[in-house]
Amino acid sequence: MSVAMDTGGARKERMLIGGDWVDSVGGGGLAVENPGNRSVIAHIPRGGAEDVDRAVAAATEAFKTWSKTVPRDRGRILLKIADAVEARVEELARIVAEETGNAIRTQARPEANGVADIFRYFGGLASELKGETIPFGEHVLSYTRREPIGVVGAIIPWNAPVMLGALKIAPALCAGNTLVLKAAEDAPLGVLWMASICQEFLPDGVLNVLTGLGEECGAALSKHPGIRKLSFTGSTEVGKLIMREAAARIVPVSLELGGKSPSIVYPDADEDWVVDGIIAAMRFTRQSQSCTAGSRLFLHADIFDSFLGKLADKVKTLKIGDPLDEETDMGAVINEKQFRKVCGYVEEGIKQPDAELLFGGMPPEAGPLSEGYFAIPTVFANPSNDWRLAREEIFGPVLCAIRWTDEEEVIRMANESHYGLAAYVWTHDIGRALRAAHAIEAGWVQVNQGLGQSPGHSYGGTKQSGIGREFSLEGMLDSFTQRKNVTVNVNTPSGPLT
């Protein structure tokens, strides 16, 4: 296991690497923090350009033979894994509140729950890593075979990090490949603890998990020459980085970006349960700490202050406080800066004259939640579609309320934008809802729901919310294998073989 008690109190984490847990070539570490109450939790390896060097050359020796390996005995040491995650999953929810600041209740035991979902969903599929037949003549044999790419090269985020960790491994190891994963300096703690339930199972190299800054470590695996594919989950700055490093070796890229989602309400849909899907969909309970969080509310003149009205009474009542508390609805802000940036986006928003504060504003600075990184729910009323607050995504939970009258108007504002992640409708017309989800340009539009990501379902952007697609088979066959044809002619010059 790669847990050890630090002098001061907090865990010592180490790196996995060929099976080993170890720490990083040059020493260094950093410190993870509990964002709910700003003390640190655990202390890390700060990998660097040696480290991912180790990590590559352990994973390219296990390619070798797990590339090879029956594809259903890579599914059944999937649901291996499944079984082992799920029999302690109250534990690694536990971690993953106070690593990323949610609510355990509302996030974290869902999310961990959801670990076991996908290793259980992909280790299901490895019996799917199918080929075709071409029919080129009796004379002709010509098919293609699904085959792994090599060594992947994968960097998530911290928002989600055990799901979205998960969503990187189970996919490229059912399909044949061996990983090197780099976690978010700032939520590692989940995956490490992930990575050694793995570990238990699967042969040495063929998972490595390093830690350290994004610009060292995260930099040095985009760069490296062993790696054979680059699948990023990640603001859509840090993708195109991404995409220029694999662009100069001609290496295949998955990128799941940002979005600044729009969620469309028609006048018939002034009702609770929409409300209540409008907070699901603005993903409050994660401090909107989300890429698909539909942060532009376009609602119709006619039920626009009724429904305001009726969303601040509902989002008013979430409780707001420490992640670990069964009676918490919403977390804290992952880190310092990222709470200063969620603060200066309301505070420009409480001085811009045409924008209405509805609710929320600037978070307490005395009491329990000035202890943590607590941000407030906030919505602004009336912005213009081309205001900063409407077209940046703020990753914190502030919403933007624009009044429509016009389908095409409200359509055309909701397209209006660099991003094209996720959309949501919500109206009782069904025509009315398929046709504006046809229009909307976005990867995912769902219609009279707020939540519903499951293994299974085809996920990703359009424009700079990305390329590529999570979660389904599509995706594992797209992103972590590659087709090769081979056509044999049966005939010899002299006849057929035998």
Second form
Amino acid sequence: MSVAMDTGGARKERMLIGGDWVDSVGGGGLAVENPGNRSVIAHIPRGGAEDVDRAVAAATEAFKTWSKTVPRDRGRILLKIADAVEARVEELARIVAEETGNAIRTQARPEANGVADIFRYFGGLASELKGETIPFGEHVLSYTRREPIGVVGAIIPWNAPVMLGALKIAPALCAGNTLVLKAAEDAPLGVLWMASICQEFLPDGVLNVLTGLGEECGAALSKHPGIRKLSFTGSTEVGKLIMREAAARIVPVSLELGGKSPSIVYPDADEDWVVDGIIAAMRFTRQSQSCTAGSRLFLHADIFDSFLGKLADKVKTLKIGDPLDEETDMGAVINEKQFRKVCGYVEEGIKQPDAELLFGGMPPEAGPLSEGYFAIPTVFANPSNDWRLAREEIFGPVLCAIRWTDEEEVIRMANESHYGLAAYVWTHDIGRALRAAHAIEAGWVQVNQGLGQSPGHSYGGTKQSGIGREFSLEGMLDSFTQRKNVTVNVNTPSGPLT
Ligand code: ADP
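What does the same protein look like in the form predicted together with adenosine-5'-diphosphate, given that the last one was the form predicted on its own?
Starting with the chain above, the whole complex follows.
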């Protein structure tokens, strides 16, 4: 387990390197805050380049044995991790709720349960690391092997930290790689907890988890010559930096980046269940801190006002407050920087003459909600699709409702984005739904549902939303293995092989 010490009420955490729980070589630390009440809950090491060196060295050593371990045995270990996480899942849910500000009932507990599912899914796939045989001819045996790549460097964000961490750890390790994972500085505690469970079953050095700042620890990891594969989830801006580092050394890279996902509601879908679906798609109960948030709501002109009326009524009932309270639907935004950014967009929207603030607005400045970073669900009606609010990823509960009348026009507007991660289509007409689903540029289109991610589904984006897929067998094979071809001439000049 990571060692917890009392430092004025906040516990002290350590990083996992080579099976040991350690401080950073530089000795510096960072505070982790509960965004629901702005109290410091823990201190973590401020990892830097020397810590990355140590972790990569440990992972390189561990790779020698782990890569040769029979895949079924690697899978068994992942299955044990799944069981162990499940047995203590409530602990994980509470840690995640406290450090992320995500409400325990609506977000943190489902996320913690998802971690066990992810380990179990990939644990069961170990025997699927199969190659192919190639028909070169009667006297040639040609086959491929799915080999691990080596030491993987993975960097994750804070919005769903343990699920996104598990999505790197489980497939990378199943495929026989070893891993150096950098947790997000704002939400490292659940990831360290998960690492402590993994470490009960894994050989030393197979999984190493670092904490620290992006520009220090993350940058050092992305530049490290010992890293053979980079897997990043986070902003498009940082994704570009990671890709540059990967390009410098021709290292394969997977990127799961931002989004500004469209939700298209057809005129026949002015119904309550669609309103619920839009709220789910917008991820209001995760303060919309999700790259798949359906944050551009394209409503047909015929239903524009009546649909927004129903949406306002339902969203107003969401209970905002203490993330650890079971009654809470919606918790706090992760940190002050992000909170100010969200407020900045809301302020800009209020000043925009062509848009109408339908509900929501600036957060309260007094009362219990002012003690944490609580943003309130906000909907602007009729903003121009060219507006910053309608184009940029806000990563906060700000929804833009845009009117449409013509299907071609709405698809064009939906595709007018440098992002292409997710999309949502709402109609009873299957022909229209599939026409739209096929025309929208996105990695994941959902028809008539707002939630529904599950292991086995290849998840990832097009355009500047990313490269590569996660969450599935195919994603694991593509992202964490490399094909080797072996071609054998069975009929050598000195006679057939015996
Ligand atoms: P967000 O804005 O959602 O925090 P970021 O892309 O900034 O998203 O952060 C996602 C992850 O990337 C975090 O773990 C962060 O520490 C890391 N990160 C940030 N900047 C860099 C960088 N220059 N190089 C490598 N990692 C970074």
